[in-house]
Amino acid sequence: MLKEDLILKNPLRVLSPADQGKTEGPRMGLVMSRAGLGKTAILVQIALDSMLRGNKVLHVSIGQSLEKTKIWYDDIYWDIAKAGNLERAAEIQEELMSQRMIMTFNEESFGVAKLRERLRDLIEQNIFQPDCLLVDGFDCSISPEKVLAQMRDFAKGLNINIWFSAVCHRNDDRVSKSGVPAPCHEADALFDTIILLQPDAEKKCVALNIIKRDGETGGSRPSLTLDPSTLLILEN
């Protein structure tokens, strides 16, 4: 398989926005689940898809080391390459990783102002200017709507798309009308795409429940799952 074929056959093509790079206006996406179901794997596949199409990606990892985040990229990339029998896989990997930067924060130190400051330094020094921003491990337990509104303004200023991952908890049954669980249930209007990961015991996989797509809720939704052995996204 060639690189172009890998892009066209990616299951992420069914999600909107299809282009995770710059658009007419910034988009925000959210991946939610209980701990350990594959949120990071989803974000990494979104990042790789964006990088394959020539975009630069900044991966902000909260509470996870630089090395561990790199391992996520290496493992998932090679699983994708092997599954698709990708030609020139090592050469393409080297090319892609030059389009990615990883920025780490301790859980206590992350904030919109700090992120804005560090990213501004990268851009002003012409070191790195992302087309897509991923925030993995976002703590939305305290006033998430305020922080997320700030992040949306931040994205608008840079004209880039942002994807977040966030944890929901089994013992908190609060949920928005559209089906978004707490603690992001009051901030769902800020997102254009929302994905909820849910275990499917019968099929022995994790289903991607696409609650919101391209700003719209309801209607038919594509059927996507995570392969339990590789955590790759599959289209049913």
Second form
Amino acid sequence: MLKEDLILKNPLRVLSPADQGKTEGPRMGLVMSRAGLGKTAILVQIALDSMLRGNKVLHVSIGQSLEKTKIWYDDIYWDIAKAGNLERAAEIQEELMSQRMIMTFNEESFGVAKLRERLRDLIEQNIFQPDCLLVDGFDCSISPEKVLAQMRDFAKGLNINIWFSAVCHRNDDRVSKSGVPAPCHEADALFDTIILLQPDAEKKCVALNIIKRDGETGGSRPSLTLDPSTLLILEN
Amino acid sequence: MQKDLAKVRNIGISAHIDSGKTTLTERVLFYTDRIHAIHEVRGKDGVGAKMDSMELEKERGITIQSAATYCSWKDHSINIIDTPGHVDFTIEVERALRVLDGAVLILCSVGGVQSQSITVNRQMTRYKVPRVVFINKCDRTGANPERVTTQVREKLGLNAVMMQIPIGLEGDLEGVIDLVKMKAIYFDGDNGEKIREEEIPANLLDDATVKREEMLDAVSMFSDELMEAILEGEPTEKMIKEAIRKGTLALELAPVFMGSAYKNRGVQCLLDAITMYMPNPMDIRNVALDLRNDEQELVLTSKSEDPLVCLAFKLEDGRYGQLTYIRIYQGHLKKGDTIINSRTGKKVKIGRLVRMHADEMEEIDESGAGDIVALFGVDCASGDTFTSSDISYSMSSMHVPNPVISLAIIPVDNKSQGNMSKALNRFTKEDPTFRTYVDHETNETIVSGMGELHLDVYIERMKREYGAEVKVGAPQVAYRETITQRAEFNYSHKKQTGGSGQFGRVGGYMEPLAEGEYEFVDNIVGGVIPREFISSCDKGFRKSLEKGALAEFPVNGVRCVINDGAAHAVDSSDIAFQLAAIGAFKEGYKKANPVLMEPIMKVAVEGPTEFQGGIMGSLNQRRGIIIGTLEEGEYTAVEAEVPLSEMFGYSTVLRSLTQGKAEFTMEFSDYKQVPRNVAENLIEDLRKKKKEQGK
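Instead of the form predicted alone shown above, give the structure for the form predicted in complex with its partner chain, please.
In what comes next, the whole complex appears, and the chain from above leads the way.
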């Protein structure tokens, strides 16, 4: 398979059917699930898809090491390349790596102000100008609306797409009208796309429940799942 | 010599530069009665630490060559290899790890896990070396052993478990609490040599109890017996220690100890840990290749009565000739024995057998499996295997990286010229990453190695140890050339100069080779090139690889396929086909879109967070690609891939940029294509230089 085919056939295309793979105006997305279901794997696949389309991605990892984050990318890339029988896979991987930068913070060191400062450094010194920002491991436990709104404004100002991952808990049954669980239940209006990962005991897999797509809730949704062994997104 | 192998430990001490390895080794030697006074690394007494035996090491306060020494502690024989911390010398670390059964990973309680510790840890994982962690410098301001333990878990991926907690920290460091025994341990006397065990101070009891539970939780994973004992009541000290040992040997547990070598706190506990938790030679599976049986892998027995197998892992030019450090894996070695070098097949008689103690030695008559000793007057190269005459085994080869930087050196006078050759001969035998050759065009001697500091040290040693004064040229990067597309060739070489002429025609194509340097494929059918001249074509191509047509750098990654040609019954010869192949290569090479490749280094810079922007900017200016950053409180690390050619003089730039508060390490990562504009400038500069040389 060629790189272009891989982009077109990516199951993630269903998230924004309108743009057929082109990057349009800044959007904010959210991937939610209980711990250990595959949020990072989804974010990395979103990042790889964006990089394949020629965009630059800044991956902010909170609480995870640089080495581990790199391993996520390597593993998922090679699983995708193998599954799609991608031609020139090693060469493409090398090209992609120059389009990615990883920033890791420990929990105590991270803050929106700090991230803004770091991004400004990168852009002003012409070191790295991201088109897409991923924030993995962001602590949403205490009313995150204000911080998320700040991040949204900030990303809009820089014309950057932004994706978050957030953990929800089994014992917290608060949920928004559209079905977004706590702690992000009061912030659902801020996001254009929201994916909730839910274990499907019957099919023994993890289903991607697309709660919001392109700012729209409701309506019919394509069915996506995570392959339990490779954690790749599959279209049913 | 200790006969009981269960009581032998071969241990390496590895860590980041300046984390106190040499200071710690000095204390170990003092407490085990090998030395009778302590000298500091940069001490005012000018003696220097025992393990830093080279003059240069004493002056710079860093350890360059791993010196081997041995000591005894509580009935156990411990061989210690002190290894360098700077990444330029990692071949030393790798060699040491190859022959060791276990290692102590030293970390600074303030700096924690730094990039060099990650490199060293990766090397230890490669050679499957069980390790214990010692968090040193707990007396320093900002010491936080708990944070460092978390870093070991997160950054090194080790299951680090604290076996102790400190009693006081920074200036108040008094001793440690042993969580296995649940006792407070103090170190009295002028040099901390008197150990005093007391009850745990009341203010630390709660913390110690919590930490012990955490430790038992982690350790009980390795022993069902211990798990049951914990559920039923109080487990015994013996049970806990056995479980720790089991986990450590399986590389699934890294017990963490702490103290301050400089302030003489905690070193004896580490020695206890080495004897209790580190493997003995019988615990480790060592394999060799049977050269008489198609290099089949076989497991060595560690038994002294079996045929001898030992590995020369380090050479040194001692006062009385070449000193060869060997590790005996199987069998035993006696003074007067004759052994075989399995690489050369030569017989070697053992004249003197010594046990090393830094630069002093102790004569011994024999030595057995598991031991590390040194031989005198044995001519061999580093990495050679010696066996008894009835077998022919070779220890598996060590991973040796290719050099990435070179320098021209010119002796200042005739005397220096002779001394320089002696020195180079010695250094290239000692260190496989240090190489030398003469450039026939410029007649200059070129030395190449793993980094600026690596070559710098050898040039200093040449001067000090051999009295060879040399002028040094600017460092040169080891560029390479390669092709990027398939191209055909069809070249005829004809020469008629009276007498028999020369004729040969070579046709075929060349294409990029993904892995490997060069491949020759013979697809000739119908004998259009006679069989006896096929190897001449190969020879001609190989000659062409030495200097590419683009910028005269060696060519790599080319497959040459011949499928057509012609010969003449009288005029064709070996030389005619070699010249035809050279012509064919030239013809194809131009069409195959050749490019320049340069060594890319993995660079890690660490320093205070406030300088992160500046550090990233400085790497970016050097054509670096920032892979990632790490931020933890006031400390930041930036990881990047930067061309080696851009890294000359970076230490000075970094120093002024960060007020000397940041440091960097680098190691070779890969070869990548030089960007077109940079390559054009480079080729132009080379042309100019050549023109000047021609004048």
